[in-house]
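In the form predicted alone, a lone chain appears below as structure tokens.
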Amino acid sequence: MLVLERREQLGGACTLERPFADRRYLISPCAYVVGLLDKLVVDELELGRHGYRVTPADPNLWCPLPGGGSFAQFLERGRTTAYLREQGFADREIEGLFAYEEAFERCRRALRYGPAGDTWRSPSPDRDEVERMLGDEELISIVFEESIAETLDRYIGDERIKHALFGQGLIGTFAGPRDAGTASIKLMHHQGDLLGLGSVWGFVEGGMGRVSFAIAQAALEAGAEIAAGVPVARIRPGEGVELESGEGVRARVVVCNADPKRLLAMLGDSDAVPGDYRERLERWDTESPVMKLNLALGRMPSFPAAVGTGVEAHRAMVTVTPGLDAAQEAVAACRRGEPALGFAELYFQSAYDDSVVPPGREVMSVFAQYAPYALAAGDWDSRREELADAVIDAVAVHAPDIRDCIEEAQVLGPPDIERRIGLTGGHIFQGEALPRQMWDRRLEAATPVEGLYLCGAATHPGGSVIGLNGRIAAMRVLERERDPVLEIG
């Protein structure tokens, strides 16, 4: 196998930069936590050998709340359970929580540890075999329909508990929070079994960068060749590739990690894509509303809600939001070309691994929404700055002293992940996740097109650094062919 890589680096969104003047700060531009890197991938690629390391984060999740006082989700359910009752949340809201929570385990465990096996592992079932799989109308409508609003009002009452989960029906998606479908984004982003204790989120040693090199790594001990810095202009289905600068490399299998988008432009007017597939193609969605911030801290900001808890709210994803109403206002507005704040979530990657600051330093990450790709008024170029100044002003409301804290900052609208990491639209799963383009409306990794397969986010079982959709892509080459293979990123 030879893998080409169109960057001087490996791992596209998943991957490792230096972007300050003070280059021992390490940055994970786009992708920040691990939490659905299949454990089948860590153990046949034997990652951890290769230098995989993770730390759950702990709490999982901590919001401060408007009106004073803070959420939070510990790794224990107890921990939970005392926390939000001396926060002053009634018994039934907290029990409200945990059915809630268990809805979403109920359509893990059926479609992941169900009697017809792991729906994650192998091409999608279509939706008739996830509904048997399911068998219950509740959690087939959280797969297919439900806005996340509607899942929350079902369980819990207290607006505040709302306020502080409805950002996980929402993650990467041009939606809000009472778009039908949203329910679904965050059961994709509650499949996983982190270390063993479920749909938890924790940070990789040394940055998310580790997890790609690391499966490199086990690449390269396999046999594989690695070329970065290396574009691919064209894709000949049956031939190989032609490099940018001209030159062809043959191969007759190509297994391409590129987007719906970018595969078509490598694959020009080649009359050996059907017309009804280069259709699905060129309507695939990619519209981003993400925008990313990497800061450069010289100390922690810090949180008044989290003063006397006992919680370093640093150690936990944070989110910040004026709400799950003005979150549906802000897409609208989004929509219409104007950038609005519907919430952000923090990492503080420093707070569990100081090997990616300067001695004394700190780093935040910032996944903030909405931010559209086109600006109704002015470009990025023009207003970055301005943009990057609001999201900052949305987390000041909770960190009033984060600007004293803010040494550098990269600021990463739409355009600019697509410039950088080649991500069409600057979608970061490659494409819409709503139930419209997943399971088997998701890309298959076989293609109708003769030797062509694809391993990106864009195929099942969707976004996020899961591993699994190359393993489907790798199986499936060895079930169908047994000539050398090109992979191109």
Ligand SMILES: Cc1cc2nc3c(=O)[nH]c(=O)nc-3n(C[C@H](O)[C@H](O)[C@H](O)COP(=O)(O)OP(=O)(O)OC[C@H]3O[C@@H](n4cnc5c(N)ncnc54)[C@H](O)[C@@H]3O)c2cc1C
The other form holds:
Amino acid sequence: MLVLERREQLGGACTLERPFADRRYLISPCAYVVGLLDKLVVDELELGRHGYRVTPADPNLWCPLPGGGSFAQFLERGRTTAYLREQGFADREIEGLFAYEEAFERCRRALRYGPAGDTWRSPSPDRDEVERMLGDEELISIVFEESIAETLDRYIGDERIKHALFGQGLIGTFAGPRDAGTASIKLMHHQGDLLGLGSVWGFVEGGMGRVSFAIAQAALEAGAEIAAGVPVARIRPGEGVELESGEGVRARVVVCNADPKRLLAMLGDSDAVPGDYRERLERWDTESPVMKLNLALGRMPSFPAAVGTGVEAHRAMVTVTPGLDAAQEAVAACRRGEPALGFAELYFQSAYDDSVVPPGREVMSVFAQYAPYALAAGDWDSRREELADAVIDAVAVHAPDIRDCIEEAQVLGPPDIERRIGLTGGHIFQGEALPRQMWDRRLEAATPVEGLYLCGAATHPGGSVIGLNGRIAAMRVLERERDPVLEIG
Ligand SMILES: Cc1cc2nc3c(=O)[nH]c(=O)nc-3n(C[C@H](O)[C@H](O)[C@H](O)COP(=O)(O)OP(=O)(O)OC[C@H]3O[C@@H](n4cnc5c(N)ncnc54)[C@H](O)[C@@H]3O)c2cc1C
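Provide the structure of the form predicted in complex with the named molecule, given the form predicted alone shown above.
After this comes the whole thing, all chains and molecules, with the earlier chain placed first.
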């Protein structure tokens, strides 16, 4: 097994960098929290022994509300209830919140722990099979049809709760909260089981790259060779690959986790690619509205809405939004090439892990939507700082002293993510994760091209740091091939 990685560093979108003048800051430039990494992969590869440690964020979500007050979801249900009562939410609404979460729990149980087994650990079932497993019109609608606004409306009357929660249906998708299919985005992010706690997200000690590096260690220990800074130029089905250096590497089996557009480019006009498969890859949607800011902070900003609540906002994943209607308008603006903030999530790794900062310093990341790849006016190089500033303005609504805290900033728009990580369109999941590109509409590990397999985020079960895409690919290769394997990326 020979792994060829284009960049000098390993990990793709799940890596570590030292982008700031003060090299003691260790940044997770893209992926920043873990929640879907599968226990089977953690156990089989003994990632704990290779340095993987995680602390769940608690509260898992905190959101300052327009007009004052805040919303929080803790790991313990009782704490959530007490907090929301304290914040003046009616018991009926708190029950609605739990019933809303339970609908996603029912989907999770049916799809991952049902009698037919775990749909994430094997090639995708087709839609009929998924519908049979769900066995309920409401759940089928969540998985394939409805918007996150519709799901919220069914359970919750209080607009403040909707305000805090609709963003979970938007992560990484080029769609607004009233657009069909966004309920499934929340579901995708809800199907993990972190540390046996169910669907929660946490911080990896030392940063997200530790997940990739632990996997690399496990691979090395098992006898794989890893070569970084070695871009592949061409895949020659059945023969191997040609490197950009011109050198050829022979292998009957190639496993690729570069995204589908890059894969197409590497296949060139090879006759081995059936026309319908080529068309499928050509049509694959990689348009992304995501912008990421990574900030070195002299100190933590203060959130007035958290004062007196007993919650330290920095220990939560913090949602900041101008509201559901504004988010819907923001995605429409983004489709016209105009950036507009609809939803942002803030993360403070140093609240849990001071190994990533110099003594006394802090870090904050902002994951923000909606920022178009192609701007209607100007370009990213001339507008990057202005666009970052608009995101900081949105944060400043709730953390007024944020600007006094920032020492250095890294700003990544879709073209930056594309250029640096190699993800076409800057798409964080190697392609849209709405139902039209999920389940059996996501790509399969086994391709119709001789000796070619896929193992990246464009394959089932989808994008995020999951580990199962690679495992499914490995199992498919073991089922079908006996010769040595070569992985790209
Ligand atoms: C901004 C951002 C935020 C995210 N946040 C989170 C998060 O918080 N939690 C989470 O779980 N997920 C998150 N994700 C998604 C997650 O990081 C990805 O889904 C996951 O890392 C995908 O892994 P992958 O194996 O598909 O490879 P990718 O990370 O897509 O990497 C592909 C690799 O292939 C290499 N490659 C491409 N072309 C070639 C070539 N020709 N030759 C050799 N190598 C090549 C690239 O250099 C790259 O290393 C985020 C992603 C981004 C971009």
